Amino acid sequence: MKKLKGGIIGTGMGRLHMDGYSKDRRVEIFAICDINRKEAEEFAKKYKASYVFTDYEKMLDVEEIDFVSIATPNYLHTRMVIAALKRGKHVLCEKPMAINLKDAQAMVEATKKAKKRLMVHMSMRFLPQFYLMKKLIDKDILGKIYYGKSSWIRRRGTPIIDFPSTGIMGRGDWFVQKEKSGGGALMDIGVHMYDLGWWLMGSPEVASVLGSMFAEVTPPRFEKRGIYANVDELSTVLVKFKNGANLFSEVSWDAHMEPGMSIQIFGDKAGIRWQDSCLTLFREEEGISTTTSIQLPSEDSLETSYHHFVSVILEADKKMIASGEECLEVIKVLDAIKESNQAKQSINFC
């Protein structure tokens, strides 16, 4: 079968893109572009790709190329996207789709005429214990879903502060300046809770946003470095919706609390939680309140996001898992938030 030629458009988490492509004997990668040419010529060289850039507009002029990846700055996603599927390119995109609602929505309309897959890259759905929750509450055990509850609370996890500028996470200012990022934890942690929670409760439409964003912690530790920053440390957010349920869901780059992340969803016959590492399942049997934790199926077992990606081009009837179009509704909310925090009421869509 002839391989897919893929581009990837980034070395930063774009280099977690090219070991999941490289494991997939479908896909052969062909390109690599990032504005540090050096770095990207190594990943080159590992992966054997044929072309090298540092301008993304050449990159997808080479006509062989049948998708790219986008792993850059949140504020760069719009455009690349949309010059990607003008020229014919199925487009995986990093979250958050955009930093706004319009800019998402121009992304969508560009996707609908090129007539191509764009998917975002919701990456933690692919995860062995939420791809289990997601499962088991597809197969009505929990019964009517009336509550859900998300949060990840780090200690000390901000990017340019607490992570290396060579890695994967917070390469360059760009993270914590909410003209280029769109928001802080809000838009790099929270999109991944809130979207966790609202797809596991089944993805139910939103009748109004109470949000509010906070940064008491992390200012006096930018001021020091020098670093211009001025993003959410900590975000928190209350969506009802029009089906009667409601989400909490929080999240925070930096706190004076026990870190942690945990995921729970609340139905009329039983009730799941994912907290420290730990899958339990909450029901009565027989009158018994029962507990039960459940055993994870292996990453191995699993189809990676990559190899979603890859299988929705190759099938067109194959439904895919967090579609540009779906994901609409998530930056509809993170959108919602930041109204709602600046005018200190709730956002509603009824």
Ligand SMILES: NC(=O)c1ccc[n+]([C@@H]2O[C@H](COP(=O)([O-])OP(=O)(O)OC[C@H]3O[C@@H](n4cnc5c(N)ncnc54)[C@H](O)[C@@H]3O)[C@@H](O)[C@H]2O)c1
The other form holds:
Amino acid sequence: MKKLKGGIIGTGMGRLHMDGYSKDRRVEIFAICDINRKEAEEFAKKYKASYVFTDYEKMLDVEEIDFVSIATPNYLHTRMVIAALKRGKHVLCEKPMAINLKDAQAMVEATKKAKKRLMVHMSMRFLPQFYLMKKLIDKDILGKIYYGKSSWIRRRGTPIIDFPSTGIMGRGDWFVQKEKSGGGALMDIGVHMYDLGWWLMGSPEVASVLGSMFAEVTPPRFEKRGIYANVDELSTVLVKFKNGANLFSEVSWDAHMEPGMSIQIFGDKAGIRWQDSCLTLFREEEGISTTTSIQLPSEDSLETSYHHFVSVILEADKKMIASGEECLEVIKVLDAIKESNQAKQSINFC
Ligand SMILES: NC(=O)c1ccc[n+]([C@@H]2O[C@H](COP(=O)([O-])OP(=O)(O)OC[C@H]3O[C@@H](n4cnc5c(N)ncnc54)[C@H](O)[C@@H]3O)[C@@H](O)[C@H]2O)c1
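The form predicted in complex with the named molecule is what I want next, because the block you gave corresponds to the form predicted on its own; please supply it.
Time for the whole complex; same chain goes first.
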């Protein structure tokens, strides 16, 4: 079988994309692009890519490239995705797909016009615990879902300050500049937590959004280091859905609080929770309340996000997890959180 040729833009998170594709025999890593030529060359050598570019437009001009993977600062996603689609490439774009709804809409329009695949890298959906939660929920184990809670609280987990500049992620100063990131913790990890809760609840239609954003702990830390920053470090949201269900979601880069991640989905037949690295099912069996720990599948036994993206390119009928069209709904809520925070009231979609 002829291998698909891929081009990867961005060598931070993008190096995980390269690693993912390198394990897929259906793919050849053909080109690497980064404005940091040294890094692009380093990874091209590691993954035996034929070409190195510092200008993504030039890389997109290469006709042989079938798909591109975009892992660049958030504000560049829209222009890069649209340029790639216009050149007839399939695209895997990092989260958040765009810094605002208008841009995300333009990306979805361009996808329809190009008749190509656009997947957003909601990578956490592919983690064993969330993959299994979704599978159990789809089997209707919970019954009617009426409430969800998702939370990711970090303590000293702010990009630039707490992540090494030599690391894979959280090293770019763009993370803390609203113009380039679209927001702080909200756009970085809030996008994952809201998306997971919403997806696990069956992607219900949004009725209203009451959101808040805070920057209380990090400003003096940025100031002390002479870093220009104008983003939130903590955000919360209560979303009401048209089916009557509610989702509460909160994230923080830095707080004087116990750090941790948890997702809880409440149904009328059972509830399921991921917390403290354990997946637990809460049920009532013959009038007795039971609590069961669920064994996770090994990561190796599951499809990776990269494998999934390649499969949806090759199999026209395969349903995509986290398509651009689906993730547009997530950006709609993120935009509404910002609007609600500013207006100090809820935003209604009814
Ligand atoms: N899915 C996940 O869990 C996950 C995790 C981390 C980051 N991300 C996302 O990945 C994206 C990149 O984040 P990161 O942590 O790698 O950031 P980063 O700043 O470490 O890396 C971005 C890379 O893009 C390059 N770049 C900037 N402008 C460019 C241009 N015009 N052309 C080509 N290359 C350019 C930079 O030189 C840098 O190497 C962001 O959207 C982020 O939200 C997703």
